[in-house]
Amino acid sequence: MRPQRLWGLLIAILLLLPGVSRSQPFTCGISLAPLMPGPDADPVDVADLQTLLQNNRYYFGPIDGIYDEALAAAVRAFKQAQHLEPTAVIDEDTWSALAKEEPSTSDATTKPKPTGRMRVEVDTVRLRLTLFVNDEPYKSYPVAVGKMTGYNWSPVGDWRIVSKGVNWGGGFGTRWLGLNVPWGTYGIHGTNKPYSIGTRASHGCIRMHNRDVEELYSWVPVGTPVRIIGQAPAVKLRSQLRMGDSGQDVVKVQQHMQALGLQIDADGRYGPKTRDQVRYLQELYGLPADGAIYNDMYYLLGLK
């Protein structure tokens, strides 16, 4: 059995064991398995490896995402110089040695722990995360966001921090702040690839420098609102939406309702608040007030 499959099987077994939290972020597009030579190596991770080895002047070949023997030789030479076991396997210690923490471009002002009403806004266009206190900007940080391709978009919408974790390691860095996105596991977390900060490099999560996410983690409690703004992928609207539905199309409907001035979160969940606001619009425009979204409501909201 291939090593990557063995790791996948091990993770699946761990999730079934008593005492292992199923809320741990085993998605977010980050592989927990070591990177190994051969055709099964993730080309994105291999390209990162090639770039870092070039920066450290151990590799002078192409950035082609292929983990061949030439790259393996460069890895062994680098690891030997770092007093690591000189194998071609890239584990967490190797990534850490390759990707030295770089200076952050966050607001350098030293500030005390804030008091007051806190919320977080992530701008996927400007690639910045800003902490607001009592609706005033308090501190801003650089981030990496989703690649805006396929399923790698960062989830635009209104979320909340629902979990916090320390030192999951690897691609999650030193801190994890989980978000309540209904169609996947997304969060704000650190990284062992600090060079990716300030780019569109993730599979949807929000990456921060470890020192920055540690500061944010120490300030914001579970329940803190997080708004992600910017471009979102094209969404196919279902023929009808009603209570209990969830998804990116629900976010789109809720955002258009917000644009009409309705007080509603774009949280991707068609709950009682969304239903009641839909009923309000239906009554206002003389439509049957059943609280469901269908063609007439789509037209009313400017979605068709």
Given for the second form:
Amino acid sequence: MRPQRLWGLLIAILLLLPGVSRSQPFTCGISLAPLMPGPDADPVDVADLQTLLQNNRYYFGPIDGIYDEALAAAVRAFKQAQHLEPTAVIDEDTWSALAKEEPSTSDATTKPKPTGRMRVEVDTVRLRLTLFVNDEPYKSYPVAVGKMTGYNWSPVGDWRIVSKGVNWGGGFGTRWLGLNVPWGTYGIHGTNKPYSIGTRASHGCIRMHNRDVEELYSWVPVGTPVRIIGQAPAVKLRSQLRMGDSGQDVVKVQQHMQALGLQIDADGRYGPKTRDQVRYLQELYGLPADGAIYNDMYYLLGLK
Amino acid sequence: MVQRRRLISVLLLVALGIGGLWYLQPWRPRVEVGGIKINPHAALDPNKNYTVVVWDWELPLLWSEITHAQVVQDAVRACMAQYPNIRIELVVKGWDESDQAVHDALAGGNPPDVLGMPRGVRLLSPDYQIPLERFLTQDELADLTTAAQRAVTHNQHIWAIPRWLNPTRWVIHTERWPTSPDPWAHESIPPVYTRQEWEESLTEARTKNGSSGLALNILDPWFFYSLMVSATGRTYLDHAGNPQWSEESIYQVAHMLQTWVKKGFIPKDVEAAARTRLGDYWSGSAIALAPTNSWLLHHLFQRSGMLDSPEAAPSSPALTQTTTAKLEEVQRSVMWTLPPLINNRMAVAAVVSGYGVFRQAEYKGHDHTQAAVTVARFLSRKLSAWEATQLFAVPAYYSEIDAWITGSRLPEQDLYALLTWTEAAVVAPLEDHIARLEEQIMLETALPRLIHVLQGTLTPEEFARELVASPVSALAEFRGP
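Please supply the coordinates for the form predicted together with the partner chain, as a counterpart to the form predicted alone shown previously.
Expanding to the full complex; the earlier chain stays at the top.
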């Protein structure tokens, strides 16, 4: 077979695999590749590894994110004790062995599969994910959310579940629920670091205990609305926003329009609905009605 | 025998005469609408149930905890509780919904019994719309403010039961206004300035603090229209569609605006300026902002903090020193005034809201009409003060003024000024086709041509000539072949 055809076939196979290659969550900062000693090892993952080995009393060095020989020795000793191949490579099985699944603090352990209109709300302040059924809280789970630094903030806004994936392993745990955030790939997923649940530890994704995300996964279909609330990073407002634009500043504008009582999703996409609602506001307030966000609209919305 | 016959004949004639008088009641004339003679004094039959259809438009009061639709529904419920044999079918339309449904209903001879007209009272159809003056008692007529009554009257007929009047206002930035550092200091109510005073203030403000002048949205046809009303005291068209603005008066206003552009008080790039006027106002680079409407006024007052202060609307009659100081503190950046007084005339373009009452092609009877008027009367009075408070307008009833002052979050001075200014209100022509023609000419002719004047590509004289000539051709086109 000619190499071009082989590549084409491979790409086609990857595209056909639901929710794997197309929605691989790079924004979460979780690598699917095994962690190996050396200078290329992700310092964040290495620091997590050091912490886990320390908790298991195999490592007593500093938590510095450096995968050196001392750490490799600790890994080998740990893996031998766990009846795993005693190498320094941290694969999915090693992460699973390192992670002692901690008990979930979800509000109820057994509930029947709900029926009705479902939506999910993630509170990044209270670090809880709540499933609403017909606008009534149905079940609440503890989560880990994004660190409030740099590009690690969880995306505050109104999203939808657009993809579902099973057993990606590693940092994604057992289930993945992809969100339609326009500026990156974010999702709700399980974890191999259950101790991080209840903290601001992720790179923006919403982490849950594996058993919790498995339950949620089995209940919510693709298309379920997910509202992430809480603090959002300061964003620079563009001088003008119009149809076709997307980003966190669009979310900000949409949220302020929601505060005025307008029926609009804060989904970060400046689509026809946003344009029409902006035009409606402009007509109401006697501003030039072109459906675009310009300087005076920022004032009107309280963003300036 | 002959005498007896004569007596019987006379008695019969007298009886017929009395019967005729009783039936015709010439001292209580009927109201003729589209060939139907309606008895305005017909009573409701207590043993009969009436269904009155009401259409209204929702005011999107984005700041209110309770929606306008809910308030209207509450008023409807209260009305049905007071008149148990009247059932009201309420249809609340969205603010951005066109009034095409009303025209369609009229064309089909089946308009609603009561029609809310919050964007301005109109005489929509002389065949179906009922003049209401004979339905109102002397006390009710006396309770209507003179301005409101005048605003809904045409040819000595009252075409709607008014709810409120909303005059146009400009806003000045009190911190930057140079005439007086505190315009309140020597005035009991917000002052009104002449054209000359405006120009002096604009010049002085530029010298003192580098203000760029006026933050304007010239793209809003209401801006030019309200200036012309101020200059002439009249609407553009009279009730027959003839222009009432003289070439001279149009020239005068266009020349004033052109002069302001030349002096740098108004930017030449009107498109860009219309999109940055709030920024210019709040950054202090503009000392005034125009035009405004209820929504923009709410934004300005809220941002300035005027609506947050519980002391902002002190109870009558006297202000304590503390509350006066507080008022001045919160009032610093925003105060409303009228557009410049041109020709020293106090005339204010305004919108009047009210409820019109209609009959249907298949007339439902005098008592049904009475039921419809009863509902219109009830709703108008019930909503008048509340809506006026929300919109910074003035209620149509003298008896509602106290409730309005109490419910308002604005200083009393502002409210008294508003009352005074409303007396000089000039509303658009009531005839629907004339009002629409006015709007069309303002939007399609006056506005684009005015922009040319400001950009220097058309002289004020040419602009004035064109605008005076516009209705002749437009009216012919509007009415069709």
